[in-house]
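Next up: just one chain, as C-alpha cells, the form predicted on its own.
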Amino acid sequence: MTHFIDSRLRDAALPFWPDVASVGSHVGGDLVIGRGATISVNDPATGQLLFSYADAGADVAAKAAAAAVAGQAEWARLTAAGRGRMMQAIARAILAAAEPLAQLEALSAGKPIRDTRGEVAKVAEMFEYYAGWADKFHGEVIPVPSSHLNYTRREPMGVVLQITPWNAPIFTAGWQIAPAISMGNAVILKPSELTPLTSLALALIAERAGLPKGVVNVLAGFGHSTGQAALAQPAVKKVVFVGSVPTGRLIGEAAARRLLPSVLELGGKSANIVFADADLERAAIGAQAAIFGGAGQSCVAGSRLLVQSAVYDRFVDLVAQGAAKIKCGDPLSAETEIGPINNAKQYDHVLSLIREGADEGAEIVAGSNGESTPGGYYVRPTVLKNVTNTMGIARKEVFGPVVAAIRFETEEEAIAIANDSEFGLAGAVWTTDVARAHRVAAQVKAGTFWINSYKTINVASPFGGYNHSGHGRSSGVEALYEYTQVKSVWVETAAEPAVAFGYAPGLRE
C-alpha cells in the first residue's frame, strides 16, 4: 500500500517517517499496519489522491488499550513535577520540527502555511502551560466538623479516549493531549480518518522526547470502525469528542450506555453582532476573520452577521468588498490567505448550502453561486444578504467561507435573533458603548463571547459549548477538572474517639 503519493507530502513526512512504506495506527510506541478497508485522502488542492492506508480496525483498538493500560501505570508513577519536566521537553521537540509538521499540517489538511505555522506555535504553547500544572493541581484539606482530617486527593481517569476533526488536525490533537497527560492519563486518539498524519507526528514526537510508550496511542481509521471498537474497550474511562451534533449525539449515547463521562465540543451558528456606533471599519475586518479564516471550517466562526439596520447596506458591503481582497490559492504559499474545504463531502455540502440560501431568497453579493469548479475544492470567500433567521443558511452549520447577514432594529432584536439557534458555541458584539457591550455578552447563550474582537483562543482560557454546542471545557484549568475524578479520605485524629455503633471488648460495654 501506498504511503505518500504526492512528492511534497512524501518529504514532510520524512523527518518523521524515513523508512516506513505504509500509514498505520501508532499503538504502544510502534507502528501498527491495519487490516481493514482502504482509506483514500485526496488532496484538497487538487482533488487528486495524496495517500491511502487500511483501517486500524478492532484489534488494533484492542492493542491500543492494552498499550494505553500499561503505559498509564507508568505514566502515574512519575512525581507531577516530572510529568511536567517531561511536557516541557515535549514543548521543546514541537518547535524544533515545527517547520515539517506545518508543512504536514497545510499539505494533508489543506490549510494555508501561514495558519499551519501558527497553530503548530500553539501545539507548543498548550504543553508549556499544562506542564506548569502538573504539580499544581492538587487536593485540598477540608474542615470538617469533626475530629478527622479530611482530605482530597485528584486522581486520574485512568485511559481516556480522545476523538478529533478534519479541521485543524494538530490544534485539536494538542488541545486535548496536553490537559489528560498532565494530570497522569494515557490518552487513545482517534483522530479523523482525513486526517492522521500531524496527530501521528505528534505521538512520534513525544516519545522521541522521552514521554513512555503507550500514554499516547494514535489509531488511523474510520469512525465507526476503529473509533467505535475504540469506544467499547472496557480500559477506556473517558470519552472526548470534537466534531458535528449528530456524530455527538452517537457517541454521547453510546458513552452513556457505558456510564462514561464524557466531553463533547460540537458544532456552532455564532451570531457575530454589529450596532451602528461600532468602527465599521474595524468590525468589517473582524467579521472577515470571524468567517473566511481557515475557509471557514472552524466551529467557532462568525456565520452569522447580525448588522443594525442604519448601518446594514453600507457594513454588508465592506464585508463583501474584503471577500473579494482575500487571496485562495496553494496551501504552501505564502501568499495564500485560504485554502480549500478539506474534503468533497464537505465542499458538496457548503455549495449545497449557498445554492439552498439563494433558493430562499438571500442575495449573493460576494463569492460563489453555488456551483462546483474544478481543480480543489475551492470556495471563494461568500456573503449573502437580506438574509432572514429562519432560512436555512442561518440555520445549518455551513462549515465554509460564507457569511449569512441578518438586519436587526434594536438591542433586544439583536439578542433574540442570537439567540434564536439551537447551538450556543460562540459570538460577538462589535459597539462603543461599554455598558451595551457588556449587557450583550451576558445575554447572549454562548460559551465564548467576544468584544470589539473575535476569534481569540487561548490555552489558558476555558473553551465549551451551551446547547447543542455541546458540554464540558476543553482548556484552561477547568479542562484539569475533566481529566480527574475526586477521591475524599477520612483519617480519624482523636485519642478517644467517639463510638457511635458497634460493640467490642473495652468499648460501649
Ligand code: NAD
Given for the second form:
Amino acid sequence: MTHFIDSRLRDAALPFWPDVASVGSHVGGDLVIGRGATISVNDPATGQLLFSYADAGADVAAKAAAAAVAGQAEWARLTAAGRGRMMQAIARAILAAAEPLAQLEALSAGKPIRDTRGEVAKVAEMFEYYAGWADKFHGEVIPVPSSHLNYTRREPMGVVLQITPWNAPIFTAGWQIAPAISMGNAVILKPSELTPLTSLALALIAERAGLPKGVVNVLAGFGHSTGQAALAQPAVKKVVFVGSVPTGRLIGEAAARRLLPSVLELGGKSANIVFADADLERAAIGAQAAIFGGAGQSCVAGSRLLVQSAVYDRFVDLVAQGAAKIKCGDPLSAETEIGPINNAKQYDHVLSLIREGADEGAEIVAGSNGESTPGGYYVRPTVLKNVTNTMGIARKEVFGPVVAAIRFETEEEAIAIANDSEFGLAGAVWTTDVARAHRVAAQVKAGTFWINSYKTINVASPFGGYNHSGHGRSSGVEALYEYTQVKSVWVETAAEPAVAFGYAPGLRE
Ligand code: NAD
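Switch from the form predicted on its own to the form predicted together with the named molecule and print that structure.
To see the whole picture, the full complex is given below, headed by that same chain.
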C-alpha cells in the first residue's frame, strides 16, 4: 500500500530514496514496509499532512533483531582499527550529503535550517570522534598479588536498542549510533514515529559508505507497538532511551523485568541563575539562547530563570525585549531563528501550560497568551514574570519557548530553588564572582552545568541526568563504558601451580 508523501518532501528525500514508494523501516540493508496502523505526520510549519506510512510492528522488529545479530557478528570480526576507518568513511559520507540531510530534517521536523546544518555537521563529528576511540578503548593488565596474569577485555554488548524522540532526530541518532558501533555493537534504532526520515537516511548513508548491512537497523513505527516489540526481542542486550520521564519509566520497568541494563536520558526543568553582579547584557543573550533555541524543544532548556532581586525587573525586561525580536518563521528560510513546535499534541501542551501559568498569577511580559493561532504550530518566545517555584509552570517540563522568571535574594536561596525540582539535567550560573560560580556549580544537582555560558555541548564531554532526568551517560569516553561489558581473564603462570580448594592461594601475599 502506498501512503501519502508531500511533493516537497519527496524532492528532499530524492538523494536518499530515488524510487521510494513509501516510508518503511531499514532492516538488514532493505526497505521493509510495515503492515500496522497508519501513522500520519503533519508539517509543523503548516499543520497540513506531510507524509503517512504504516507502523512497522512486531514482525519487522523480529526481522531487525535477526539482521542485527548477523550484522554484529560480521562487524565484530573486523579489527578495531578497521571499524575506526569505516567510521571515518561514514563521517565523510555524512559531510558529502550534509545539505540534503539538513533540508530533509528542516522540512520533516520543522527545525530551522541554520540549526539542522549545524546538527548534521555535529553528527559527522561524532563519527570522527568515536572512529578515533575504536582501537583505543580496551582492557588492561591488573597487577594481582599472585602468580597469575590477570587482564580485562572490553567486549561489545551485542545488539543494542536505541529509542529516540522527535526534537533533534539526526543529532540523537548519531549521538547514540556512533559510540555503539565503534565498540562493535549492532544497533536497532527506533526513532520517534513523527521524525523517522533522517535516521533512515543516516543508515543508508552509512551502508553506502561500506558499513556491513544489519549493523544499523532503523524501525519506523509507534513506541507502544514497534518500540515494545523491539524491547521484547531476546537478541537485545541493552536499551538506551532518550525521551520523556513517563515513557522512560515504562522502558526502565520493561528493561528491569528482562534484567536488561539501560541508559535513560530524560527531561529537564533546568535552572539558569543570574546574580546581580553578572554581565547582564551577556547573561540576557545567554538566557534567550538557553530557552528559545530550538523553540525550547531542548532537554537542557533553561526554562527556569532565577534572577537576583536587585536586578530582577531590569533583567526580565531585557530578556522580554530580546524575545520580541527573535525571528520566528519558515524552517527552510536562512533568516529563521526559531521554527514551530514539532507536532499538534506538543503545541496544545505548550499553550495549556502558558494559560495555566497565567491562571496561577504569573504575568506574561512577552510572547503568547496561550491562545492557538491559525497556520502551523508556532508559539512566540514567551516570558512569564513573577513566577514562584511552587507554580505548575515552574515544575512541569514545557518543552517549548516559554521561560518562567523566578526571583531570589541570596545564593543559598538560589541553590535551594534550583534543587527543588524532580529533574536534574542541567543548569547555569551567571556571575563575575569566580568563587561563587564554583560554589554554585558544585551544589546544583545536575548532570551538566555552565558558568557564564549555556548549552555548549561537545561529543567529547559526558552528558546525562541526575534525579528523574535519568541515569547512565552519553557522549565522551563515558558512553563507551555503557556500550561495552568487561570480562576479567585469569592465566596461571607458575611453573608448579598449587592445588587449592576454595579461592586460589596467594591473593593476600
Ligand atoms: P516520548 O517519551 O514521548 O517518546 C520518545 C520515544 O519513545 C519515541 O520514539 C516514542 O515512539 C517512544 N515510545 C513512546 N512510548 C513508548 C512505549 N510504550 N514503549 C517504547 N517506546 C515508546 O518523548 P518525546 O515527546 O518524543 O520527546 C520529548 C522528551 O524527550 C522531552 O521530555 C525531552 O526532555 C526528552 N529529551 C531528553 C533528552 C536527554 O538527552 N536527556 C534529549 C532530548 C529529548
